Amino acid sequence: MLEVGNAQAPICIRLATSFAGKIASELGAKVVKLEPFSGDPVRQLPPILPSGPKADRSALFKFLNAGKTMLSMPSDAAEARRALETLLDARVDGVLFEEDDQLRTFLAECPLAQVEVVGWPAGMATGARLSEFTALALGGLLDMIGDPDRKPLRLGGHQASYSAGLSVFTALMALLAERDAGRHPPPARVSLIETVMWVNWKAIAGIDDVGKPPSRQGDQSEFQVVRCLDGWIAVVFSVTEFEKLRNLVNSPDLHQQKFATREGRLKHIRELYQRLEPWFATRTRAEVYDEAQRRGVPLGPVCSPADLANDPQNLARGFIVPLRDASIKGARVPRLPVLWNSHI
């Protein structure tokens, strides 16, 4: 499979590209990525490794790439082209490549499986130059967590890119299907903007309800997240689990009428989470954890990076890898979240 950067491609994209690469590389294809000739920006981005050559110590760029075999493109154009020929006369079975006019008008002969990034839908006008804050905020996602009095927070990692990246893979594995069965799809177009709007169905779904898409809520949200001894806790629960909840945290408060249906409950949700708050300020985020367990109430800690490589289930799973990468010792990563036969 060929990875085809664009230097003009915006970051958000790259990344959305690079992940598909990645998921393709890990389960068991042979993947080349052509890097612009001035390079893959990628690899001047942040968490930057102690050692290393300058253009090989992003952490971000390993984690994305590890596995793949890296060609650099001519810088001349000419020369890419005839370059890009030579791998295309090789068994190649799919091709990923970032908006590019003169790339998809080139592939438009080649029967192979293409899968095109772009970053805005089809048909809708594009505006400034797309980053992954503005597609977040496109697709409505920055209006879903937070305060409604303050700025929008900033999803954390790449949800927009890794979402589309996911995205992109399940296109590109149709269209094999297809070509496996006979036939010969045409190629699959993948908007950043658009795999947005889909993780957020609920906007959609909350018009049909109500008539307007659900938006930030602050303290008035129906699940929130409470502080404990050593950080924080998500606390969601269904209509039915409300009973489980108030046994968790056995206050006589929380057995007044206003708080016995869903509809009292969101009328007084403020004071609903002034009565729970005090029973997780005592405890850690392991005593609830392991209590809400016990009772069947899905509340879920706060974790940081180190408790996810030493959490228990994910060790029990072998989900944090070493990194498949020679030049760095001691790098562990997750693997992807899907095993066939128990090994890829």
Partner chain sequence: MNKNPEPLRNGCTVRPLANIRVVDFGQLTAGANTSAMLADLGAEVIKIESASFMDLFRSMGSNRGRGPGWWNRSPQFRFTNRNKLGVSLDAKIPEGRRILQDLVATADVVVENFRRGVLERLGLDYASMAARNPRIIFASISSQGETGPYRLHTSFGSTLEAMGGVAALTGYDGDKPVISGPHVNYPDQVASLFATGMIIAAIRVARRSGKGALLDISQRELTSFLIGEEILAASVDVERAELPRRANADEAMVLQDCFLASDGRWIALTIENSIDVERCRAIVGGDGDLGGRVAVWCAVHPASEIVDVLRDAGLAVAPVRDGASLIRERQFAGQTLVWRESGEIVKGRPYGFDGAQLKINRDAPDLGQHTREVLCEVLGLDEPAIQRLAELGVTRSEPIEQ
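What does the same protein look like in the form predicted in complex with the partner chain, given that the last one was the form predicted alone?
Nothing else is written out below except the one chain.
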């Protein structure tokens, strides 16, 4: 696989391409990452690690690119093109590239699986600047997160770019399967804005359902996050689980008629949570989770990235593994989130 960076492309696109290349690499593909002569700017992006070679401390770059073969492209455009042609003459099955008219034209006749990662939907002005944050806004996902009377919120991490990276991976697999069948696969195109919209489909189905956009519900939502002794718990329950939640908390207040139906609970949601919160406040995350699971209530303790390394389930499944880059002592990352016939 070739992963071809475009120095002019926004960072949010680079993250999507790199994420897809990472998955391919973890599945066993030899991924060659072609960096612009100036270097991939992701090398400078946070989180920045406290030690290691000064110009090589980006945890983001390490996570996305460990295990890939890195090649720096010549600064001269003609030389860079010749270098790319040489690489394509070798055994290459697929190419991932970023918003590049010239490269798209150049690759048009190559019988490779090729996915172009772009920001905007086809036919829209590509001159306008795009960030991952504005892609979340245009795809409607910002509107869905946070409290209704406060500003919209982004999800933590790089969710727009990484979900686009998952789309790139899936499109790439489809093209490789098409190629296996002896057909010349057409080029695929993945847009960040489109992927965010696709992820956010319930905002559209919700209008069909109740006639208005669901938008962010935060402290008006059935699902809320409440304080416990050592952190936070996400309170999550369906209609059929409310009785189990009520039995878990065991407060007579919860048996009031106004909480008997979903409609009633939504109407009095603040009051409902005021009656739930004291029970959580006196218990740890582990105590709440164990008791909730025993009763079949799908509550979720909020785990920090640091918590995940010592989580019993993650330990049992060998989910957090050493980074495939020996330059950072003790560095650990999540493995690919699938076990294939029980193997990593």
